[in-house]
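Here you get one chain, nothing else, as structure tokens; it is the form predicted on its own.
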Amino acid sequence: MIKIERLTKNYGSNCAVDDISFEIQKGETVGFLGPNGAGKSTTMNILTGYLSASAGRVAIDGIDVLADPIGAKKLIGYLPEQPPVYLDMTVDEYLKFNYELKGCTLEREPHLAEICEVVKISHVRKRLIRNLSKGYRQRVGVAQALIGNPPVIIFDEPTVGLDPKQIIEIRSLIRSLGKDHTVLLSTHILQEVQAVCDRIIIINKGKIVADEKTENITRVVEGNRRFNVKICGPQREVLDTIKSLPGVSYAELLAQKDGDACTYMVESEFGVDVRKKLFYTVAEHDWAMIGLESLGMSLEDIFITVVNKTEEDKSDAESGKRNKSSAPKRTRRTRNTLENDLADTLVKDAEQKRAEAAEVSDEDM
């Protein structure tokens, strides 16, 4: 439904989007992530026909955005970060205005009534938009994006500035829209992506650095076996004993103390639960285990690690050398080992996809 091929956008000497390619299939809900200045908004502005590209091609359901911008825009509903609402209009007036502006051919009253019911604004249709809360203004913005029932919906930071209840409601709405539409969601709230998206694309410095299905990442996250344990006993002996247990892949002494107890971070091999064996081993040595805390691996951890890794790799490439002693975060096993392993996989997969896309493009030329 959305196809981007070798898209590039330059602002003078600054390359905001650097030769990116990806496809989004019909019915997919995709999270588009990246730090500030990564190229997300530029990419979405090109997708919606607001900006032109320096090179590359963007197509919506086979329609080239540059060759037929009107035809492509008819297939898109767009909600920018700041909803494009007119404060002196009522909700009803604003939606009717957008209906006419888009040249919608669906029967007006039933269509607008259905949209208002979906986004839960039916009871405020007669109110001035300026008198609505930020959450309701956001809903009105979503409603205008749905006018004409476009097959592609693009959201840019749809929950920014909303309270927790409103965030949950908007997430639920996006999840329901994903059943019948292709949705591209840009956000900095990574729990949002994990909650509603089928796939995650991460962009940094204008390049795609990760592209993976959410379920594959979630499976690794949920399969993580990492925990902190507090044990009263001689530090060196306790640490050596933990490291010797079958199934323990890594252990380290942390700088946290609780009386005569020390805290140890333990990672077990994938699919192995060593907690019972650890408990019995500690008891056999007559040491006291006074705490056990499971440590999750979050999408935020993965996102930060992917971004940091690509920035470090770029810095290494620019300097023309890779000094292992100057990069302890990537060479020494730390509590970020699991995130680093997953980040390595995601970045390598993205590089392979980028190379394959370049080969296909070269063959077509």
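Numbering follows the first chain given and starts at 1. No experiment lies behind these values; they were computed from the predicted model shown. Here, rigid core means the biggest group of C-alpha atoms that superpose within 1.5 Å across both forms. First, how it differs from the form predicted together with the partner chain.
- After superposition on the rigid core, the Cα of G103 moves by less than 2 Å between the two forms.
- Once the cores line up, the CA of Y264 ends up 2 angstroms or more apart between the two forms.
- Here A195 does not count as shifted, since its C-alpha moves by less than 2 Å between the two forms after the core is aligned.
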Contents of the next structure:
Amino acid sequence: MIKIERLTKNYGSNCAVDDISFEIQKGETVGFLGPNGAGKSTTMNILTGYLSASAGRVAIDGIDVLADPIGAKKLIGYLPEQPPVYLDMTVDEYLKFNYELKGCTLEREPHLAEICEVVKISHVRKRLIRNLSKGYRQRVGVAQALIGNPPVIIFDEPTVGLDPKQIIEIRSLIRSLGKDHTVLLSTHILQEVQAVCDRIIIINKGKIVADEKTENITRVVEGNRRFNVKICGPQREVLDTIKSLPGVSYAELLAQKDGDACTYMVESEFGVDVRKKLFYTVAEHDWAMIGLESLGMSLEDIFITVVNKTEEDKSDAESGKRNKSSAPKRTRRTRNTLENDLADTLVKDAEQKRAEAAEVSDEDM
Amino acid sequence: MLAIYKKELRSYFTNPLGFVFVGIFLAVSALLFSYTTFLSKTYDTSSYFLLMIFVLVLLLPLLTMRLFAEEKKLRTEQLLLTAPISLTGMVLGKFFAAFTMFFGCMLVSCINLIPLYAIAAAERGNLSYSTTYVGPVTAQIVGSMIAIILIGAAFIALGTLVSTLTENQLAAAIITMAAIFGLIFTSLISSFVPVVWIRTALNWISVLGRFSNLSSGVFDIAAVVYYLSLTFVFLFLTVRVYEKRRWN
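Switching from the form predicted on its own: structure of the form predicted together with the partner chain?
Shown next: the complete complex, the earlier chain at its head.
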């Protein structure tokens, strides 16, 4: 439905989006993730025809945005970062203006009433937008994007400035939209992506650093075997015993005491479940295990590692050119091995996809 | 285009600007009209129309200053630029909204002419015999009206262009005034230029220079084409400004 090929955007000498390619299938809900200034909004602005690309091709449902901008724009409902509302209009007037602006052919009153119902602004339709709170303005912006029932919906940070209840409402709205629309939303809130998206694209400094199905990432996150275990017993011996277990890659004593028990943080090798073995070993020594709590790796961890990873790789490559030793970085990296493994796979995947896309378009030429 | 036209026209009357414009325009035109005709005891309207051009310099920027500057400031231009309409449609919608305001005021200000014609009719009734025509010359008035409306269109187009260049409405208004003054002053300056060909060139491009034929009741097609192309050029540049902004 959305196809981006080798998209590049330069602002003067500053490269905001650097040769990115991806494709979004019909009916997919895709989260576009990245730190501030990563190029999310720029990409979205190019998709919606607000900006033009310096190089590359963007097509919505096969229609090139540059060749037939009006045709492409008809397919898109767009909510920019700041809801583009006219403060001196009432909600009703604003929606009617948008209805006309988009040349919508659906029957007006029922269509607008339905949209207002969906985003829950029916009770403020007669009020001036100037007098609405940020959350309501945001919803009016969402309503505007839904007018005409466009097949592609693009939201730029839709939940910024909303209260927690509204955030949940907007998320469930996006989820329900995702059933019969193609949705692309950008955000830097990770739970949001996890909650509503089928697929996650992480972008940093204008490059795609990861592009994975949410379930894959979640599976990896859950496959993580790091947990806190509370054991009553002599600290040093317990720690040594845990460390000597096969499959344990890392163990550490945490300074949390609970009666005569201590908490240990244990990390197992990838794909190995050591919990059972740990339990029996501890039991053999006649120590009591009074707690076992698995520490899920959060999306934040992945995100930060993936983003750092690409930056580190870059600086590694650069410093590698200058002098061969990059030893201090290696030692730092032995910690959090899991995140690094994961980040490695994600980054490599993205690189591979990039290379494939490059090959394909090279063949085209 | 129609949606934008309606929205702009509406917004002139949802904030005070439209009322201020209509009020000042009608008041000033009535005042000028009575000073230049009734109080000067003449049926000659030419000085009224000439003064009106200078009034337009001050008033028309009020109409055009917010057209694009406000959209830019509120970030609503993103809505218009991502909507399925052409840039030309967007610019024309806004231009015609401002033009409609001006055109409407101009038509309403024709009420001023009624007492003048009434007085002329009364005077003719009093004279038992008349050798010369007494009263305003309708051809001159119609010609001046056409000229003023075309000049106004050109000024509005210029104001529209300036409005795209800044976020600040006040700056847009002041720059527009300066630019329009520049257009008008070329003809005033030209009379001080001793070199003939420069003077000819300046007269050729000057807005006021072309006004005289129309205002004397001669339908000067060259002048009409000149004013229309001036309008076209400014609107074209406005579209180009937006086109260029997408690319940088």
